[in-house]
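Let's start with one chain on its own, the form predicted alone, as structure tokens.
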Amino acid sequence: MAFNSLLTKGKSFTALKNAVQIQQLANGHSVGNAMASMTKEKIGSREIVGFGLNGQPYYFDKLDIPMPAIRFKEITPDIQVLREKEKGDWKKLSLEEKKALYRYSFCQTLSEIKAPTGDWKGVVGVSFFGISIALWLFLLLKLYVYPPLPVTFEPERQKAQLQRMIDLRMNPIDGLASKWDYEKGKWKE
């Protein structure tokens, strides 16, 4: 009962473990009966070979973890004849017999792993295509909702702006009208 409820809430591994060990240690019986049956239903007839991530039962291909917790593919009768025969002497086993065997332990080679696999391309594609995004949108919303720009950008204006600036003598210390010869009518050079 304590399980289905952690289980429909969508609770971790290791919590559904802790609640196995709970209620087998007040029921009085071994811990380590629950998980076995618990394993055996998450990875099948499949062989438990090493301690892979974490010491969990998964099966995954890694190039820093490069031995799995369990085999690839659950055995099979003509699997089974082929484990029988590589007990002995492998230069009797044939190349597609040593194949099935890897492939039976493993999903990819080590290079089949390294491989680049040209996920590349979408990355830089869904880039272009929301750049592209931006862009119209800003090219709508500068057509349709900013409002013009003012007359004082017009350079008409500006230039009679920096000309009041200077008959002002504005910042004339290290500013603008520093900058200008009154006597000559001109900037300094």
Contents of the next structure:
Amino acid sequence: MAFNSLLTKGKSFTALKNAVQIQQLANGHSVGNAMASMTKEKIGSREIVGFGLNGQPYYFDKLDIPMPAIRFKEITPDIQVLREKEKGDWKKLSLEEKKALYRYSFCQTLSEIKAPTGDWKGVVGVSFFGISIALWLFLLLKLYVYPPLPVTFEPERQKAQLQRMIDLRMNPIDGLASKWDYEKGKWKE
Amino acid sequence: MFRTTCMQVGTLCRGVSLLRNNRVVTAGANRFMSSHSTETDEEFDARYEAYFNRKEIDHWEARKAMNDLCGMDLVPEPKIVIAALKACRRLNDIALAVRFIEAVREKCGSKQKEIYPYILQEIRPTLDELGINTPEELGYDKPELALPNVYDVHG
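Would you mind generating the form predicted in complex with the partner chain now that we have the form predicted alone?
Expanding to the full complex; the earlier chain stays at the top.
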């Protein structure tokens, strides 16, 4: 029974899907059109002129792929005039018009892409800030939290430890005792 | 799982036996090697020159070839650049021409002071003929405009 109802549900779902599809077709929206309208939403009336990075209609400035897939700006009446003029002799275009046409197609020049941003200053500043906080923390811990060092860190104790290591002839081949002259009672030259 | 493995091994064996049969017939036809291009530099230049010189070249093709050239370990020969600039003229796209000269300038890399003046000198007649300005003349050799951070634009 349950299986049956599942079947009918499946059927009704298919029917619904078909109905939606038919409605979409009647409205003139197929899947392809939906995607095209999504693209259109993103790029507006900007002209698609090339392959770009991966065939997608995105604008980006990149040194190793200098020609993006679409133009940077949408067409405006001003640009339309310039584009008509561009069809004629380029010598008749003024420098400003050429630059306007360039900025219509591209956002940044290649030297602008390469221009340093100065971000490194902020990075260095924040790093030093972090290091200083760590140093202050260490100092405060040293002053107020840690107990004093154990007695074994006192110079007399350390000397006595070294003397005992020599007396025990520790590491006599190439270590400590090998450097001690036991006949003269001092370090070897 | 085991069955899948067996099937895989079986397929592999069949492939190997086929390979051996083939090798008897056509020696060398089935060697697993990368194919090396035998195109000489001159042929390469001629190919790209001819590509850009095609009458029916469109925006897509021109830009694709330019991007491809920019992805290669080379600086395009002046004759390729000239052909590309003429293609831009036929496409009525002066921005593309300027951008391509800029890209060629970038392609010179650390040898920019040696190679770029040579290319400019070679393409100068074409630039004058078509009325294209070099990036230097347009002031694009140095950063002209600053780009605001996108996070500030719509903040």
